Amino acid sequence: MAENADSLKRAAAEKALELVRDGMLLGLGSGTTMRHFTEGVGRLVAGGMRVRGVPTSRETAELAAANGIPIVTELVGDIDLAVDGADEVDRDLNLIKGRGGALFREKIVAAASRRFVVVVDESKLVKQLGAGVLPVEVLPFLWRTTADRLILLGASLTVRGGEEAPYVTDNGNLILDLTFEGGIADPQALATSLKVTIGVVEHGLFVGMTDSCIVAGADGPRMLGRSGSAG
């Protein structure tokens, strides 16, 4: 079963590679599907294609370097194409990301891109966001007061990794995993509320940022536009 899931991810990543053109600056996402994509970009570079990458995590940066992809860490202008995964995708291509811990850098890269494409398997498609946790990156300083503010938004939450040995992001911050009973009815309103909450660095709601979504399925990868239409 795991082998089949990995083959679907690989097929979807190969579909995303069809979007890569010579001379592009690429946003390189994080996660298992993105490992296949980044390795594929490495093969394109080995074949003579001139592309550069902006990695969304230290892990991706190491993978890109190992595959011979030139890395860009200071950006002037736009990223041509960013490709990343997601934890949940609704019909409007709004996302929940960050269960792998790289949401802050992933959002910066997505926002700097002319085209943002998400690659997922069918299990990530949902009618309403919030089936699982919503990661929120917060400053470690007085993080419990930040947690109290987030609870006032109607969430229950846990500290990723536990309070005794919490998970620390590449940026030196903590992640609070929020749960909303019944899901997230209004992603845009919640995104706005989270963004203005003192102590919050960034949250895992990506609203109105995705241009298209490649979905890995048993019948092969397919491209979705907003409202679930095939493209």
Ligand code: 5RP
Given for the second form:
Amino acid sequence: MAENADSLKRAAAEKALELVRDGMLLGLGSGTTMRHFTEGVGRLVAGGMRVRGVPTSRETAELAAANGIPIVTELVGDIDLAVDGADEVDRDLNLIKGRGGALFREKIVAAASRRFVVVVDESKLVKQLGAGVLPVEVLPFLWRTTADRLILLGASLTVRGGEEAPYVTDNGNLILDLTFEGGIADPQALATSLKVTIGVVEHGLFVGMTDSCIVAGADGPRMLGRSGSAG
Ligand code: 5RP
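Let me have the form predicted together with ligand 5RP next, following on from the form predicted on its own.
Everything in the complex follows now, all chains and molecules, and the chain you saw is the first one.
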């Protein structure tokens, strides 16, 4: 990763650390931006703050443990604040997530949170979602049927990792990476169609879930609300 891109990710993550308060239950997202956040939470814990984390992937669970963050393995009640990265963010703060493969638990954690904050560098901002692939987690045993149904929705797709040695998620499933020519015009309609497609476990469209987005650019991090307003 270019050093500049990583320093922007770090700046966004560090801004999000300002939202963390003593006693919070925190959703800990996955990916390279979130590494900076999780490491920062570790520093807060080392400094005496009492927070607990709900990790969204095995990798984040390991990182959290290595940084001394107490982990919650069974969720009871709401998460106070969930922070996560994203692959694409539109003006309404709808997201594509899951290019790191952790979308299923990431979505559950976001949905269980009182506040869901996304941290990105400005390269992730798009006018319309679908510039890159849309990951969809599917059950392995009928994935070809699922793929056929997804193609009927207008997607072209590939099996992540290839059919010979596919990538397997933390949940034992496969990821199909979908491409929509011309992008995704109506994220909510597509999300609804994906959700009812047989064999789809979860998809990487996060529609109407984000409360705020911290975007880091050359002028420093800024907080966005929906429709591009300052959040
Ligand atoms: C993982 C994700 C990540 O949040 C997304 O891929 C962004 O990753 P990064 O911060 O490394 O750019 O959705 O499933």
